[in-house]
Every structure is written in structure tokens, then in C-alpha cells.
Amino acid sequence: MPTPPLLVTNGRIVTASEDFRGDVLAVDGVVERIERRIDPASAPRGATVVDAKDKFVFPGFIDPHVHVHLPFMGTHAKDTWESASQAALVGGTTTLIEMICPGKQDDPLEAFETWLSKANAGAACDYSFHMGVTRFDGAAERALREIVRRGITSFKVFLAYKGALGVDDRELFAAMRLARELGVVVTAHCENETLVDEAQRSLVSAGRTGPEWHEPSRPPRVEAAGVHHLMAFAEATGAEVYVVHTSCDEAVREALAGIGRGVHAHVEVVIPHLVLDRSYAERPGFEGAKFVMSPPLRDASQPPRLWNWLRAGVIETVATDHAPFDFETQKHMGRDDFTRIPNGIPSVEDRVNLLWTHGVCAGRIDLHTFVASASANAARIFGLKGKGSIAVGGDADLVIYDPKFRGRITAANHRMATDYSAFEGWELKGRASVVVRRGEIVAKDGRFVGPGGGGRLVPRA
């Protein structure tokens, strides 16, 4: 069924490069006209009119790093595609890229079909995937070639999680060489798995088992070593690489060093690393387990440095690494051993509002950096056709954003499936007033109002 026409009027349209007042007309889910003023009488009959006076009109936001279906550490992430995608839309995110993380013994093509079927069945937002490479042999290579042929043009490798998801150097080299051949971006979790494993064993054997010891088990030098390792392999193979969830200045500098040697590399930060620090993971009474993620939250000197790199454009994207686990029933699996705490902070619903409140409103980034890092750059890097901008012929993914809204984050009201929020009680200084997915209004003022499902796999260049 065709999507009814939609006319957005009187808004301040802001993209990664433009800022002007104007109107947007969408027909059949595609932007048809962008003009300073569009007479409603000239719009197609039956068009829905949204008045965006005193509000911003942004392109739909893109989160390029989420986990929805995630078997991990003996349990499964709590969200379904229904809950995660609706939460994303309420928060202004209209497209998600999920990490497919098969086990080492799993068939990659079967894993791809499993992850795809779950998104097809429940996604209300649009989506794509990064295909996890957890082993590399002849069968895996054949499967990866087929998956790329079907439009998944990025891989994910782990230089951590020894014995589970991590690849050895031979597999890393082979995967990156294949990526170079196929024109695929290699996204990478960069930590030195041996250093992490040895530190964990030493701490646990010494009785240091609480969540506050998670960060000391994988300090900044371990992450920086992982980035250095990735850059060396990218230099050797010519592969394009993307460093996910960069948490510290040391790791960013290693990526910059690689770029200086000619490596085609991109750097991502996730919202928890911009607004939280390790003191949250040190809270008493096991409360710190709520904040265990990898790489871990760093000391309070690190977030300001990451904001500086973001403002400078060295960090190109702000994602979430959304990995939702309940506090009461899942995080407590590591009550007596921090290495058994499922890693992850639920944040897909909060990313845009936190970036606005603590970035734009705090004067750390400007409007164009806000849109570029939360939408346009991900669309460019990962070839998401029709996404990341407001342009004639592009998808009508729009966020009418109200900067006058004031409210607070609370788990009691969020749509994510977890029993807690890492940002409980935090003030917000703006939120999405209306969210449009391909011309259809799907969220209003913190409520999901669209039909279930309707999300599509995004074609990628």
C-alpha cells in the first residue's frame, strides 16, 4: 500500500552541511520537493501536514552499531527487534545496523539467515548488518562471498574474547584480504585478547572479583595495542577499516597514526563513553555491574578528550553498541566473578537525546557535527542508499526535533526490554517530536504510534 503524502512546513532544516528554513514534501515514502515555502494547496490530495514551527527538521538518525539478537556469555540479550526498533524510533533513530555474531562452529550463511529472519519479522525501523567473521576457512569464505553478494558490505572482527568470538592473526589477515578484494569495510573490536585474558586471571585469583575490576583488566594500553594491530594489518592488506566503540585517547591516536601512514580508517565512539566514566562501574552493592561494557568506561579525563576528537571530525560516528541485559537476572551472573557479567549498556533509545543534551546544548559540538556523527557519516561509510540526508529522491526519513522539551530518562517509561536504565533520572533538553520513517509518522512525543513491523533491509552500495 502506498504511503500517504506528507508535508512538513515551517521547520529549520539542518543536515551535515546545510541549515535553512523550508518545507519538505514526501510522496510514496520519498522526498519529492524541498523549498522555502510549499503551498499546502499544491500538495497531493490527502497529504498529512506537520507544522514544525520552532523545531528542527533533521534527517533520520542512524545507529551503525547495535546488538539485538545476541547469544552471549551463556545468555541472550533482552530486546527483540520489535522492542529495539520501536525504542530506536521513539528516540529518533530510523535505521539500525546490527552486528551478526555467530559462534565459531556456526555456519556463517545460516547465521545470516537467522539474524535476517528476526529483523524481517519484527523491525519497525529500517536495518542492515555487519557480518561477523569468527573463523576463516574455505567454507566461511564461500559463505562470506555470498553474504556480500546479497548486499551486506561490511564485516565485523573481534580482536578480543579469546576462544569465543575472537580470530587469530591468520584468520584476520585472510578476512581483511577478502574484504579488500570485495570492497568491504572491516569493522573491528580492538583489544589485545591475550593481555585481557592474563589480567583477568590474575585479578580473579587475587580475589578481585567485583565489577570495579573490569576496567583494570583491560586498560587503555590494551585497547590501543588492539588498534595498532588492526592498523598494521590494514596497511598490509589495503583493507578499509572502522574502529568500533573507541573509548580512550590512546586508541584514537593509534588510529590517527595509521591514517597518517595511508590506512583508510574510520573511528567510532559510543554514547556511554562520551557521558559516563569508570566511577559508575565502581558503585557499591554490585550496582556497578549495570555499567560493565567492553571496552570499559574510562577515568573521568577521557570523555572530554573524546568530545574534542568528535568536534575535530577525527571521530566520525556516534553509535551505541546497544547490548541489553537485565540487571536482576542477567548481570548478576557475574556476582562473584566480574568476567561473567554480560557486557553491555542499553542505550539505543537515548543516544540522540544524550548527544543533543550533552553535545549541542553543552557547546561541545555544533549542529552539523551532530547530524554528521549521528546520521550522515554512517550512511556514507556504509553505503546506505537514500539515508543520512534530506534530499530530493532520498528516503523521507525525518526527525522533527523539539529543543524546548524538558524531561528525564527513566526505565519506567522506556521501550527497551531491560529492567534498568544506565541514565536513570538524567535530564533531557530536547527530544523528537515527530519521527517519520519513509514518509510515515511512526513516533510522536516519546510514544510509538506506527504499526508493528514495516522496517526494510536497506540496499547498500
Ligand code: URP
Given for the second form:
Amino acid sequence: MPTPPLLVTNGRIVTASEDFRGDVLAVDGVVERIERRIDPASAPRGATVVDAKDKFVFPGFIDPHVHVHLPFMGTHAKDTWESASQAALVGGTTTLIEMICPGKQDDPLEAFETWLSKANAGAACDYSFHMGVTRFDGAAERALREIVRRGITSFKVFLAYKGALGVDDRELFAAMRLARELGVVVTAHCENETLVDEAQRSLVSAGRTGPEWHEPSRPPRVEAAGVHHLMAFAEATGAEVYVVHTSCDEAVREALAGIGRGVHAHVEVVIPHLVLDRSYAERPGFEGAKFVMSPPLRDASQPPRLWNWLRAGVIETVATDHAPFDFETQKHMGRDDFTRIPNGIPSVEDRVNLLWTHGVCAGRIDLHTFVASASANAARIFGLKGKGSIAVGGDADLVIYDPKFRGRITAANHRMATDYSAFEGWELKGRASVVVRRGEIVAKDGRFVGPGGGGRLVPRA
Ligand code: URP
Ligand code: ZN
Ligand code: ZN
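Could the form predicted in complex with the named molecule be given as well, to go with the form predicted on its own?
Full assembly next; the chain just shown is listed first.
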């Protein structure tokens, strides 16, 4: 069924570079007109009119780092594409980029088909993927070439998770050389896997088994070593790289040093590292397991430094690394050994509102940095056609945002499938009032109102 035209009036339109009052007309899912005032009588018959008075009109937000289908650490992430995409939309995120994480022995092409079919069947928002390279040999190379040909123009490598998802240096070099040849961005989880492994063994054998030992097992120098390693390989191969979930100043400085030597590198932070710190993982009674992710939450001196790098534009994107595991049934797998706690913090629904509340409202970032880091920069870096802006001819992904809303986060009414929220009871100072995906209203005031499904694979440059 064709989407009826949509006219958004009276809003304050803010993109990464512009800030003005105006109206937006969407026809067939695409922005057709942007003018100071569009007379509703001049809109096509049957147009839905949304009054955005006293509200912002932002481009649909993009989360460039999520896990939905994720077999990991002996279990599976809890969300489906239905739950994750609807949670994303309620929270103002209209496009997700998911990490495809095949097992080492899996055929990459089959993995790609599996991940694609799950998104195709369930996604209510638009999506793309980073293709995980967990093994590199002749067969993997042929498959990767085919996957890039089909429009997936970014790879994901893990320098962590020894024996599971991690690649060795020969594989890393070969994957990055191929990426350079194909013009593909290499996204990378940077932690030195041997240093993590050794620290985990000595902590556990000393009886230090609680979630509070997760951070000491992978301190900032271990992450910085991973970033340094990636930068050296990027220098040698000429590949463009993107450092995911940078959690500490030391890691950002290694990326900057690489950039200073001419590496084409981008830096991502994820919302948990901006608003949470290590003390959460130290909560008593195994409560800390809710906050176990990798790289880990850092000491309280780190988040202010990450905000500074974000404000300075060195950190270009704010993602989530949404990796949802239940507290009761899944995090408890590591009750007697923190190395067995499934890593990840669910946050796809909360990212935009937390960045707004703790970034813009707290005076840490301005409106343009907000839109750039949560939408426009990801669209540019990953070549998401039609996304990340409000422009004639672009996709009509719009977030009509209410800065007067006041409310609190609670797992009791979130749409993510997990049984807890890492931000339980936290106050929000704004929320998406209307969320539009390619011209169609899919969420309103914290509720999903779409028909379900309808998400599309986004064409990539
Ligand atoms: O803790 C995390 N980050 N879990 C998801 C897997 C990954 O490393 O991105
Ligand atoms: Zn990671
Ligand atoms: Zn991740």
C-alpha cells in the first residue's frame, strides 16, 4: 500500500549543519519540498498533517553498531528484529547497522544470508550490516567479495575474544588489504586478546570471580594497545578504519596518533561509556553483571574526557553496541566466573534520549553535534544513501522531538526484549513525539504505532 503524503509544519528543523524554521512535505517516502511555509492546500490530497510547533524536526537517527541476531558466549542475544527495530523506532532511531558475526568455521555467504533474512522478515526500521570477518582464507575472500558486491561496504574485525570471533594478524592483514582494494571501511573491536586472556586467568585463579573484576581484566592500556595495533595495520595496508566502542582517553589518543601519521580513521563511542562508569559494575549482589560489556565501563574520570572528544569532533559517532542479554537467565551464567557473563548492555531504545538529556540539556554538546554524531556522520562514513539529513530527494526519515517531555526510563514499559534496563529510573528531558520512517508515522510518544515490518536494506555508496 502506498504511504499517504505527509506534511510536517511549524517545526524547528535542525540537521548537522542547519537550523531554521520551516515545513517539510514527504511524498512516496521521499522529501519533496522544504519551505518556510507550505500551504496545506498545496499539498497532495489526503496528506497527513503533523504540527511540530515547539518541537524540533531532526533527521531520523542512525545507530551504526548494534547486535540483534547474536550467538555469543554460549547463548543468543535476546532481541529479535521485531523487538529491536520497534524499540529503535520508539527511541527515534530509524536505521540500524548490525554486525554479522559468523562463527569461525561458518561460510560467510551463508552467514550473510542468515542475518539478512532475519532482518528482512522482522525489521520495522531500515538497516544495513557490517560483515564480520572471523576467518580469512581463499573461500572467505571469495565470499567477502560477493557480499561487498551486494552492497555491504564495511567489514567488522575483532582483535578480542580469543578463540571465538578474533582473527590473527595474518588474517587481519589480508582482510584489511582486501578492504583497501574494494574501498571498504574496516570497523574494529580493539583490545589485545592475549593480555585479556592472561589477566582473566590470573584473576579467576586468585578467586576474583565477581563482575567487579571484569574491568581490571581489560584495563585502558589493553584497549589502547588494540587501537595502536589496528593503526599500524591501517598504515601498512592503506585501509580506512573505524574504531568501535572507544571507552577511554588512552584509546582515543592512539587513534589520534594514527590519524596524525595519515591513517584514515574514525572513532565511535557508545552511549553506555558516556553515561555509566565502573562503579555500576561494582554493585553488590551480582547486580554489577547488568553492566558487564567489552570494553568495560571505566572509572569516573573517563566519561568527561569522552564527552570532550565528542564535542571536539574527534569522536564522530555515538552508537549503542546494543547487545541484549537477560539478567535472570543469561547474565547469571557467569554467577561464579565473570568471564562467562555474556557481554553487552541493551540501549537501542535509549540512546537518543540519553544523548539529548546528558549531552545537549547538560550543555556538553550543541544541537549540531547531537545530530551529526547520532545520525549524519554514520550516514557519511558508511555511505547510507538518502539518510542522515533532511534534504529534497532524501528519505523522509524524520524525528519530531519534544524537548518539554519529562519522564523516566523503566524496563516495565520498554520494547527491548530484556528483563532489565541499565538505566532504570533515570530521568529523561525529551523524547520523540512522532517518528517517521520513509514518510510513514511508525511511533508516537513512546508507543510503536506502525504495522510492523516494512524495513528495507539501505543502498550503500
Ligand atoms: O560487550 C559487548 N560489546 N558485547 C557485544 C559484542 C561486542 O564486542 O561488540
Ligand atoms: Zn565489540
Ligand atoms: Zn558490538
